[in-house]
Each structure stands twice: as C-alpha cells, then as structure tokens.
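So this first bit is one chain, no partners, the form predicted on its own, shown in structure tokens.
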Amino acid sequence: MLQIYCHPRAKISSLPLVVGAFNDEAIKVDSHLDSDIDNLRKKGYLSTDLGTVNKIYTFGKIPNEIIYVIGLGKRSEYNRKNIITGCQKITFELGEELLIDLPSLSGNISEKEAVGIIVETLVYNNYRFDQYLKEKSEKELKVGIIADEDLSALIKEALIIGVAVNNTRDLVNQPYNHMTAEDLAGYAQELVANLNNSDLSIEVYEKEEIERMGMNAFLAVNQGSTAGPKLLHIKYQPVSGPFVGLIGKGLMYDTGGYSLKSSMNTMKSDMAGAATVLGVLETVVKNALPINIQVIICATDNRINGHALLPDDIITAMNGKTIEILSTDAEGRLTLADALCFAQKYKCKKLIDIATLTGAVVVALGEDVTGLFGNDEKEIQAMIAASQESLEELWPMPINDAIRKKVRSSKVADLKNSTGRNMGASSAAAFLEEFVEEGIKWLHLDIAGTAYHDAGATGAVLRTIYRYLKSPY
C-alpha cells in the first residue's frame, strides 16, 4: 500500500530527495551542492525539460544521500497538466522511500492545489496489476512531502481519490472468470462492510426479486447466461435531503450476443461503469461528503444459448415501455433503462448513469475524451467544471428531435434498441433520455474510449464525479 504523508522541513534525513527544476533558472537545492548541479547542467549531463529525471548522488555533502531532479520545462509553460507529466516518473523504481519538495514542484500553481495533483499522479502511476503474474513485485513506495504548511488533510483526501481510482481499475481488469455478477456483488458487499458507516446499507437482489419488480429489459440481456443476473442497490444517507442516484453499466461480459462481437478482446471492461460508481462511492464516503447517494448497477453478461435474446424480439421494461430489438449487442442501455427506472422508483431527484456504451463515441472523441449528455444545462456545465478541476476532458454531445424520432421510429414497439452506427452515441443517449420522468435531472457519460487503453483499466471519470458531487456548482 503506498503512504503518503507531510514531511517536516526541518527534519534531517538521508532519504532520496526529489527536486523540480525549470529551464534556464538556477537549481537551489543547498548551498553545498548547488555549484556541482550547474556544472553537470552546464556539461549536458542534466536535463530539465518536462518530465525528465536526473539522478544525483550527493557524496555527503548533504544529508540525503540521492537527488532526483524533476525537469518542468519552461516557468511560462508549466500549469496543472504539466505536474502529471513532470511527476509521471516518480514511483516505486527510484526508491522504496522518497521525499518530495512540493515547493520546488508547484511552480507558479499553489502548493495547496499542487499537491492534490502531485498525490493522485503518484497513486496513479505507482500502480500495478500483477496478482496472476507468478513473480510478482514485492515494492512499495512511501513518499514524505515537504511543504511549506501543513496540508495533511489534503493529502488524505487526495489518496483516497486516487486509491479508489486505483481499486476501480482492479475491478475492470479482472477476466471474467474472476469477475462474474456474482463477484461482483461480493466485492460491493465487502466494500460497504470495511466501510463501516451507519448511514450505509446495501440490498443484492437475485433473478426471482428482478422478475417480480418487472425489469424485463435487464432481464431479457441475461437469458443466454447460465450466470444469474444481480441487482445491486446501496444507499448512503449522511444528511435529510434527496438522493442522487448513480447507475453503472455492468455488463460482466459482452460477447454481443447473437449479434455476435467480430472481436470481443477486452470486453471484460464492459462494466467499467459500475466500478465505477462503487469508486465514487469509496470516495464520497471515505471522505465524508454530506450528500445522499444511491448506487445502482445491473450486473449480468451477455453470452449465448438456446434462451438468448434474439434480433426481433419485443420486451418490456420496468416503466411499460416497449422495445425492438434491432442488434442483442445493444445490451448496456436495456440494462441502463431499468435501472434509470428503479432510481426513480427509489426516489432518486438527480441521475447520473456511466457507461461504456458505444463504440461510436470513440469514433467521435477518440480515447481520451468522455462523451457526456443531459437534459439541463446546467448540470452539464457543472459536470464540465468538475472535469476540468480533475484534468478529465469531457465533451458535450447532442439530443436532438431527429435523433429522438429515429429512437421512435419502430412500426411494432415503442422504441427501437439501436438506430445503427450513425449517431449512435446520441442515439443511445436518447434511448436513455426515455427511461428519465420528467423534473427529473439527468446526466450520461459515456466512457466506452476512456475507461480502457492498451496498458488496461484508466479510472476515467472517477475524479470529475467525486468533484461534481463535492463542490457546489
């Protein structure tokens, strides 16, 4: 477990030191070492350009033994962004204990929102998914943070961010065979039980409870599995007031069903959405926010047999809301539909559904950007605040009339599943938008791009929705 912690300036140590330099500005570090540092610069032996790290030993001329010098670049370029990359390669390699001199690492950014970042990048980038690995790393780091006041209080809330960003990504790069509905429901419950909050509850229903409460949309994803369905409900109540709900996309497993995925590598991250939320929740509750949340996640795969749903079929949903199903690899908005529809039977006033939806907002926006919808404007720019205080770039999507009516524009059903790979994005938004009553708030992002690359599970948008939750925009 990494630890993080406030250092005492006049403490005396021999732990490695870890500096930030600009270019072409003097390097202080101490007045017995300064000289021997601008000579190796001047000689070509030192860089400080963005993200670079040079390894100085000291020979005893100060106590710590070891200098790492952090290259920023330039002074008049260096902003929040610029201290992810220049922290990047701060982790377990350069030692098993650091000490970091935030000063020198903030620049013209204030130490109080400097370290927030400089702790949420060490989490990040310290992070390792090595359990079925046979030899695995044994390293931990443990980082001292020199600061000029005490901002210990910071650091705590910033390393729960970012071990929560951490276990999110645990759970989404776990294969299937570790990770079924099932386990997951065991993780949820595991998770509220070491949370130990009187105002947390948690329910799991099973497949016969689903049935009663008429989720047939969620339901009908799950008949070509030999896995049952769960329904996972937790509420957390620090304070009166109305609950925001927050529902995650978990499909354990997406092969497509009968319409049948030509690639299906990676599709173990299809339930990216409901880790989560269940990481949103370690935050929020971990660091007390007085804001009610319910947490909501469908949890099934889709897979085949002879009981899978089929191109054609006609189901029901909770609200009696009718839909044709044009591709069964449309799957995450029939569960989403439902469980939109239990928020509110829940009483939930504000909805925010994440999902990794479509892969045609990753045609739109790439990998790294989130495509994100609603239907209040404000809530939308709020959610855009949040993400920019994180450094996670979201983008605005439409729902526009057309969009809807081609939603609507089956002959035999209410609604249609999928209206193609043209505007799909908007198009299963507005899907969505069905399931949502009216006066009630809703928002949707869709993380089908951000919330796997090829180095595994990202986290994506965890940080924004804990920052959207906490600040009152």
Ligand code: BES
The other form holds:
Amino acid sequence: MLQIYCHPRAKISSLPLVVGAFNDEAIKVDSHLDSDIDNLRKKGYLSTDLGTVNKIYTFGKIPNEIIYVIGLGKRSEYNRKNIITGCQKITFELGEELLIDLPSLSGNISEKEAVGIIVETLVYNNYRFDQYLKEKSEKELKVGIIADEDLSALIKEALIIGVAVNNTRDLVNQPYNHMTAEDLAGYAQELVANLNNSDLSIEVYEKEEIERMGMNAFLAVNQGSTAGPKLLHIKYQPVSGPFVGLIGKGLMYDTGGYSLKSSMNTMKSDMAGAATVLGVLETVVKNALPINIQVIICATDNRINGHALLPDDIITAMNGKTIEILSTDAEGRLTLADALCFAQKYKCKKLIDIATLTGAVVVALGEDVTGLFGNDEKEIQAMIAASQESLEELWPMPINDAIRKKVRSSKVADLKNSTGRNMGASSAAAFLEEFVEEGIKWLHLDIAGTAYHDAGATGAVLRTIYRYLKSPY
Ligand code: BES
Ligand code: MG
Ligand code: ZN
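Would you generate the structure of this protein in the form predicted together with the named molecule, following the form predicted on its own above?
Entire complex below, previous chain first.
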C-alpha cells in the first residue's frame, strides 16, 4: 500500500529528497549544495525544464544522501497543470521511501492547493495493473511531504481520492473473464461492507426481480447472454433531503450483439461508468461528504446466442415507452433508460449518468475530453467548474430539437435506439433525455474516449464528480 504522510521540516533524515527548481531562478536546495548544483546546470549537465528529473548524490554535505531536482520550467508559466507534469516521474523507481519538499514544488500556487494535486498525481502514477504478470514489482512507495503547515487533512482527502481512482482503474482493467456482472456485484457488496457505515446500504437485484420491475430494456440487452443481469442499488443517506442519483453504464462486455462489432477489443472497458460511480461512492463516504446519493448500475454483458435481441425488435422500457431496435450495438442507452427510470422511482431529484456510450463522442472530442450533456444550464456550468478544479477536460455538447425529432421518428415504436451516423453522441443523449421526467435535473457524461487509453483505464471524471458533489451549489 502506498503511504503518504506529513514530514516535519525539522526532522533530520537521510532519505532521498525531491526538490522542485525553476528555469529562470537560482536553485535552492541547501546552502551547502546550491552553487555546485547551479554550476552543473550552467554546464548543461542538469536541466530544470518541465518534467525532468536529475539525481544528485550529496556525499555527506547534507543528511539526505540523494537529491532529486525536478524541473518545473519557467515560474511565470507554472500552473496547476504543470504540477502534474512536473511530478509525473516521482515514482517508486526513484526509491521506495522519499521526502518531497512541497514549497519548492508549489511555485506561486498555495501549498494547500498544490498538495492535493501532488498527492493525487503520485497515487495515479504509482499505479500498476500487474496482477496477472509472473514478474511483478513488489515495490511500494512511502512519501513524506515536508510543508510549512500541517496539511495532513488535505493529504488524507487526496489519498482517498487517488486510491478510489485506482480502484476504478482496477475494475476497468479486469478482463471480462474476471469481471462479470456477478463479480461487479460482489465487489460492490464488499466495498459497502468495508466502508462500514450505518448510513450506507446495498441491494443487488436478480433477474426475476428485474423482470417483476418491468425493466425490459435492460433485460433485452441481457437476453443473449448466459450470464444473468444484476441491478446494483446502493443508498448513502447521511443527512435529510433529496438524493442525487449516480448511474453508471455497466456493460461488462460489449460485443455489439447481432449488430456485431468488427473490432471489439477494449470493450471490457464498457463498464467504466459503473466503475466510476462506485469510485465516487467510495470517496464520498470515506471523506464523509454531507450529501445523499444513490448509485444505480444495470450490469450485464451484450452477447449473442439463440435468445439474443435482434435488429427490428420492439421492446418496452420500464416507463412504458416502446423502442425500435435499429442496432443491437446501441445497447448502453437501453440499460441506462431503465436505470434512469429506476432512479426516479426511488426519488432521486438530480441524476448524473456516466457512460462509455458512443464512438461518436471519441470522433468529436478525442481521448482527453469528456462530452457533457444535460437539461439544466446551471448544472452544466457547475459540472464544468468542477472539472476545471480537478483539471479534467469536459466539453458541453448539444441536444437540439432536430435530433430529438429523429429519436422519435420510428414508424413502429415511440423511439429509435439509433439514428445513424450524424450527431451520434447527441442522439444517444437525446434518447436518454426521453427517460428523464419533468422537473428532474439531469447530466450525462459520455466517457467513451476518456475512460480507457492504450495504457489502460484512466478513472476519468471521478475527481470531477467528487468536486461537483462537494461544492455547496
Ligand atoms: N460501447 C460502445 C461505445 C464505445 C465506443 C465505447 C468506443 C468505448 C469506445 C457503444 O455501446 C456503442 O457500440 N455505440 C455505438 C452506437 C451506434 C450503434 C448507434 C457506436 O458508437 O458505434
Ligand atoms: Mg455497443
Ligand atoms: Zn457499449
């Protein structure tokens, strides 16, 4: 387990010390070393360009045996994002126990603000998914942060967030044969048990109960699978008042169904929305945010057998709306439709769904920007403000009457589950909007591009949702 703690400045230590240094300033590590280090830089042996790491042996001149000078670039250009770049190479590879000099790394940013970013960055970059490798590193990082004031509460909060992000990444990185709907339900039950909080409860509904509730859109996606569906419903109610519903797309694997994907690699990540809402729950409960939430996940895979859903089929969602299936690969919106209905039945007044919903959002915004949709401008702005705080990129996307009309243009049912290539991400959002009742505020985050990269799962938007929930708005 990675450990991060507050290290008093006065405490003498021989541990390696990480110090930040700017391009346009004299290097200040210790008066016994500074001129030597500056000389190295003048000769070009040492760089303070952003993101560089220089290892310096101190040979008894100071108690710390090694200094790592981290390049921060120009002070005038230094910002919160550059802290992340500057700190990205601070990993267990530098040494299993490190000290970090916070004031030198925070530049003109307050230590209180910088410390959270640094801790989250450290936890993120020290993550490995090596459980199935024969050769795995046993190294675990232990970091002491040297600051001018006691920042242990902020360190603790950031550590909780960082660990939850990595737990989310673990869930997403697991392949289907180790992460079925049943496995996810088991994880959620264990999570709730470990959180050990009397305001927290979980219910896992099985197929028969899901049938009884009339969640036929969800069931339609599951009907071609040998693995049963699971409906996960977690309630956290520490205060009186309304609930925010956090709904995660839980497609444990998306083959496309009979509208089979030509390439389905990485589709184990189609449950990233579900993994993210579980991560958000973990941060909210561990950091004791005074907010009521419900987590709702319709977990299933999208596969084919003799019972599978077919294009042209007409199904009926939980709220009675009928849907013509144009593509069995537009399955996420079917499960989410019923999840939205369920959340409103259980009195959620605000809904946030997180979903790897469309390839179209990847075409529009790429791998680093999440598409944001919603029915309330103030909520959209609040979520964008939260994303700016967490340094995750979100971009507002439109739902207009033209696309709503297309979603309603079926000749044989109330809705179509696919409207073709144009406006693909908005079409999916417009479809979901059909399941949001009057007066209910709703936000939809399409994380198809941001949740999973070549390097694996990212945990995208977890930190943004946490900050959104934490903000007093
Ligand atoms: N799970 C996919 C979306 C996706 C694409 C996630 C790329 C992650 C990376 C979703 O179920 C899907 O297949 N969407 C279709 C919808 C279409 C058939 C209307 C798509 O985007 O092609
Ligand atoms: Mg699909
Ligand atoms: Zn999908």
